[in-house]
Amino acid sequence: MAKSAWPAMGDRTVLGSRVSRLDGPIKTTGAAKYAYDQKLDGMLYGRFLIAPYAHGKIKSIDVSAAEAMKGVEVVQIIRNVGDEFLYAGDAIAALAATSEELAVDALDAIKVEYEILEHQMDDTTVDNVSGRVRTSEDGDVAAGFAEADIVHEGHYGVSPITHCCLESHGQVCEFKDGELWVWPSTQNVSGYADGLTKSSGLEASKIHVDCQVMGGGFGSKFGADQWGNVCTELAKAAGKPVKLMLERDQELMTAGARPSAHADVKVGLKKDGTITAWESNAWGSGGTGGAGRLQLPYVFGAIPNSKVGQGTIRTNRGSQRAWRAPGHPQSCLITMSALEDAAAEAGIDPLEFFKKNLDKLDVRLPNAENVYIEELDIAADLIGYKDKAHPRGDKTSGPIKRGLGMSMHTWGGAGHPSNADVVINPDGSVAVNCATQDLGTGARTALSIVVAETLGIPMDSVQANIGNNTLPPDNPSGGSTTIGGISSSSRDAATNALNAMFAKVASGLGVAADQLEARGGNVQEIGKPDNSMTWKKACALLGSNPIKGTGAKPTSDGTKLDNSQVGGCQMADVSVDIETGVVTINEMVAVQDIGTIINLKCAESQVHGALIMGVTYALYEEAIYDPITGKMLNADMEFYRLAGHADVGKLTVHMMQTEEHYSRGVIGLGEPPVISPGAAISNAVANAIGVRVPTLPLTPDRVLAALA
């Protein structure tokens, strides 16, 4: 009888191998249909009128001219007279017209008179903290600093960035026969309908959601949001399908941002590098909402004498949303930068410094100290640390200075509750069904791998169906929980379907059902391949009735297939031109633990993508606001800078794949490798030029200012 437990490392076929994504061909050829690609008969085009000021009230609004335009089917006022808006880009009105061009012209015809109010944009100064300041203290901080031989003090910061999803937020929707059909860009296929019940006037069971592919979410696409509800209301009022996807400027101003973070930090060390005390005062802004809580000191949370405080600055810009490892990149940058600066003041090699203080880890990773030592050693070997390392400040001649930097991180990643079913058909084909979503990370491929491994058949015999809320429900994709959830539920479903099949075909092999196994495209007596039949022949014995096995996470037999808590480290090799301030990435090395690997190629790709994202927010990416008008100055793809191929340098990824790591079960990978790049790159720049550039991104003007 088949069991849900994962096979041992030496007994796998496709599990853990390098498999290309199943949706790769349709994406690379342009055949994939995103929400933006949906085009329905008679479809109208929706668009928002957005606030041009950072803070104000509506004094008057006149939509009559827009309503009178031929082809404008419906106009909706969102902010009424007297209503307040809190940032430039906030929605004032919406409409639907027969063409995109007409929709733009109709927005221009809407006349609004605004009362401009005072706004707050500066999030860099602690004097602007307006929210409650949280303070906590452990040990005796004064005594810890008194014990220190070296006391380092520094300021560190991270600027706000947006999610910048290449497919903007929005949906296409249509009412048909008393039900609603929706094609959204979402991280939450199963739960999306719940957010549309009020605007549609329908029960969630009558709202059909379909999202086969999506162009990025990064934590910003969980709910239907205002744009989903407005699109639904426009379609309902017009009696026609409506497409409403955010324009790029509103997407960047409204649809999600990672909060800024700043901190003044004080670190005490003994001469031998032992950390004796930590004190930090942090603040940041999540726009009109809170800034989220930082974890300071990060990873090294068991420093014996520590005091931390954090406050919030509310600014007039769009609110924060979860951005890939919320709070971790900011906490990591502040902590790792301060610690490397302290080590530099003490004249201690940073690699030895981090190793020496691993007894101060505050992470739930099993055997954490040894895991990080192993990872740091692997990373050092891969980047050539012994040959390249030097004390802070490259003393070689010429304007190009080279440096190394490192960082460490942790994450949870336990699987979320999930449901799936697996259908074995009489012709030998198999379908796995799960209403999960693929953010581009390979969920469809992972389901096929798990089912093919479980049934002992080739992957091309398995059809993975996802992205539709009529399928067995799955949770939203957030917190790197998807892979642990869907791998557990699909393994459980496939195991249950296989055991039901064994019961049907056992007599044909003259053994009891619990003496059968599926291996290499055959159903056979356990350990006796001579007593076997092909998979197709076994399926033919099912007659005309397919077999369906249902599964869930947790599994029906109680087997724990997933786990949580990972550790990783990264090192960066950079060059800095001290005449221009330009930073160049020579190489990034990432060493990552994730437990059982479903698809090694996708896992490595996840880390490569995270490194690219990290280079982007470390060197280029920043939401820039005019302090006078409060407008975002780079709400477009020309000046909101992202890294390109020429910017990322050589990327080397090493996945921890020993039996010790593998036996822990599946753990999510989406977020952990994006945490460390900013800190590693910032440390490498400091090592190169001999001075800390305090705030990310490390733009040429900031580098030159630090050098000055």
Second form
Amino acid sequence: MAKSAWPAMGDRTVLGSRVSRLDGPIKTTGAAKYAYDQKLDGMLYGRFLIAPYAHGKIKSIDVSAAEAMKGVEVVQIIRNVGDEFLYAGDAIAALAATSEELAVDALDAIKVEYEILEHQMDDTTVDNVSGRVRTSEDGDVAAGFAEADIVHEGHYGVSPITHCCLESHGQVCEFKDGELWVWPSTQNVSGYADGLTKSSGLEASKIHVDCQVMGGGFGSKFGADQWGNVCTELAKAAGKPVKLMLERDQELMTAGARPSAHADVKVGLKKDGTITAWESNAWGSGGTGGAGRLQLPYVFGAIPNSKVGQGTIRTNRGSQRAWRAPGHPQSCLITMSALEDAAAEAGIDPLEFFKKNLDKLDVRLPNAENVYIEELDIAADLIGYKDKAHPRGDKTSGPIKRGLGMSMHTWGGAGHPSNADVVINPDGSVAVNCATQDLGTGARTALSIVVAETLGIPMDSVQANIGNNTLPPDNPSGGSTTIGGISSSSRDAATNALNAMFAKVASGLGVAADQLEARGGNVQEIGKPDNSMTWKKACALLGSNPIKGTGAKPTSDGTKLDNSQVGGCQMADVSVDIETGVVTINEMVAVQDIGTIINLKCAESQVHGALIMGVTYALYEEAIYDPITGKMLNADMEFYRLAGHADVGKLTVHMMQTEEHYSRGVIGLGEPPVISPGAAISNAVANAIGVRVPTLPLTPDRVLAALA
Amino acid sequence: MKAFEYAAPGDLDDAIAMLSDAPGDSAVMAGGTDLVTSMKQGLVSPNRVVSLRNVKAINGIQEAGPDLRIGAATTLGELLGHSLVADLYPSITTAVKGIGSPQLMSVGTVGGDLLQAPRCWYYRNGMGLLADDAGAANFDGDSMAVEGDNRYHAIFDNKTAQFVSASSLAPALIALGANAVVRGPKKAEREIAVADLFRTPSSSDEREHVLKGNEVISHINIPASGAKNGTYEVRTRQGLDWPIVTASVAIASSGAKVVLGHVAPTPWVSDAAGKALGGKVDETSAAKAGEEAANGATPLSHNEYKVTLVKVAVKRAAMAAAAHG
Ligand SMILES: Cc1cc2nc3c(=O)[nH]c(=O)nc-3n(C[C@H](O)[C@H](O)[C@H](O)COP(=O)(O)OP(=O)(O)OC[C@H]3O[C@@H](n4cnc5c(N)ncnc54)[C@H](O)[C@@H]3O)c2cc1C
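Since we've got the form predicted on its own here, give me the form predicted in complex with its partner chain too.
What follows is the entire complex, opening with the chain shown before.
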């Protein structure tokens, strides 16, 4: 009988190999149909009128001229007279028209008088903290600093950034025969309909959701949101399909941001590098939302004698949303920078320093100290640490200074509850069905790999069906939980299907069903290839009825296939032109443990993507708000700078793949590798130029200011 | 978007005849990479758009005696790929290379690059070229660019306008002494220095260049001078981005010319820097020229760093010019 436990490391066929993602070709040729590409007969185009000021009230709103325009089918007021709005970009009204151009013209025809109220934009100074202040204290902080030979004090900050999904938020929907069909861009296929029940007036079971491919979510696309509901209401009122996807400026202003974070930090060290105390006073802003919770000191949470405080600044910006590893990149930057600065003040090599203090880890990763040591050593080897490392401040002549920096991170990543079924057809073909979503991470490909591995058949015999809420439900993709969830449920379903098949074909091989295995395209007596039949032939014995195995996480035989808790470290090699302040990445090295790897290629590309995103927020990316108008000044793809290929340097990824890691089970990878780049790059820049550039992104003006 | 008429005649004078001299009433379109974006954003809303795509006469690069004659509708890619240009004018090639993207190389044009509208984020957000549109907020000051976030704004000549001239090709052409052939109605033609195309508007009725609505640049003439030349750009990203500061330097036997980009509402000629370079460029004179170029800068609240960048860019452009040929 087949068991759901993962095969022994030496006994895998496709599992853990490098498999190109199945939807790669349709994405690169443009054949893939995103929500944005849906074009239904008679479809109307929805648009929002957005607030031009950061804070205000509606004095009057007149939509009659827009309503009178031919081709404008529905106009909806969202903020009525007297209603307040809290940020520029907030929705005031919406409409649907027969063309995009007409929709834009109709928005112009809406007359609104605003009462402008005061706004608060600055989140860089602690004086503006208004929200609740959390504090906690451990040990004896005064004694810890008294014990120190070196007390380092510094300020560290991370500017707000947005999610900047290349496919903006929104959906296309159509009411037909009393039911609703929706094509959203979502990280939550199974749960999306729940958010539309009110606006559609339908039960979730009457709402059909389909999202085959999507262009980025990063934590900002869990719900139907205002735009999904408004789109639904417009479609209902018009009796026609409506497309409503956010425009780029609105996307950047309203559809998700990562909170800023700032901290004044004090670190106590002994001469030998032992950390004796930590004190931090942190604050940040998530716009109209909360600022999230920082974990300070990060990773080194067991530093004795620590005192931390965190306050919130309310600003008139769109609310924050979960951004890939919420709170971690900011906490990591603040901690690793402050510790590295302290080590530099003590004249201690940072690699030696971080290793020395690994007894102060507070992470849930088992055997963490050794994992980090091993990973730091591998990263050091890969980046050429021995040859390239130098004390703070590159002393070579000329304006180009080179430096190395490092950082460590941690993440959970346990699998979420998930359901799948696997159907074996009499013609030998196989389908795996799961209402999960593929955010570009390779979820679809992973399902195929797991099922092909389990059934001992080639991947091209397996059709993976995802992205539709009629399939067995899966959970939203957040917290790096998807791979642990869907690999468990699909492995379970495939195992159950296989065992049901064994029961039907065992007599054909003259052995009991529990004596069979499937491998190499055959069904055979365990360990006896002589007594076998081909997969096709075995399937033909099923008669006219396909076999269906259902599976879930947790699995039906109780085997735990996933796990949680990872470490990971990264090193950066940068060059800084100290005359212009321009920072160039030479190389980023990422070493990541992640348990059982389903698809090595997708795992590596997940890390590549994280490094690129990391270079972006470390060097370029920043949501810039005008102090006067409170508008986002760079709600475009021009001054809202994302790294391009020429900017990211060489990316070196090393996945930990020993027996020990493999045997842990499947753990999510979406978040951990995006945590460290900011800190590693900031440390490398400090190492190169001899001073800390306190706030990300490290733009020329900031670098030159630090050098001045 | 307001409905507009569109025509793409094959003859330049026919095209000009279709244009109106009233500001904003009509628009010339070359590659459209800036114009169409501006129309979509409602920054301009012409009643008529006249495309130059079929006007063969203003396409391509010719050797006119010792001079080079570049059609205004020549694409940036063509300019970049031209071997004579690469040999004689590395300052141009560097500037075009910096623009970068394959899409812009294949449709963006020389004329369009020169006359692209400023990137000032107050302007692009609909708050006026002088960033003084009071309707944009309860703002009654003179300029949001003065009182707000001006990290990318002008550090010279920034009293009435704070945007920066967006073209990185213009400084290179001006340093080389290039002229623009401007054609108007009834075959009227005048040749003016490229530098004279630009002006700092003194009121919101004025634009950043001097052309009338029915005047078109037909060619750019670069006189043969044998000048050694070079450009240095300070860029945050390698591509899809405008530089923060650029400097173009041309050194002829008669003297040196230094022109800065992205530091003033127009390309910014620094005579003092040119003088400091004289005919002999070395590390010392290059550094001195940088200092001279930065003299007289009037940085705003957030762009003092651009003064530093001017010094470096001039020094490096001068060294690049010295290394030419
Ligand atoms: C992401 C990005 C990065 C960029 N980076 C840079 C950079 O680093 N440096 C740089 O210099 N530019 C840069 N650009 C600007 C780019 O070079 C211009 O958009 C392009 O060159 C404009 O050419 P076009 O033919 O498309 O102009 P169009 O959009 O057709 O025209 C632009 C303007 O010029 C007018 N015009 C065009 N041709 C003529 C003519 N012959 N006579 C009279 N008026 C004319 C039009 O009426 C219009 O007002 C960048 C653009 C983008 C999108």
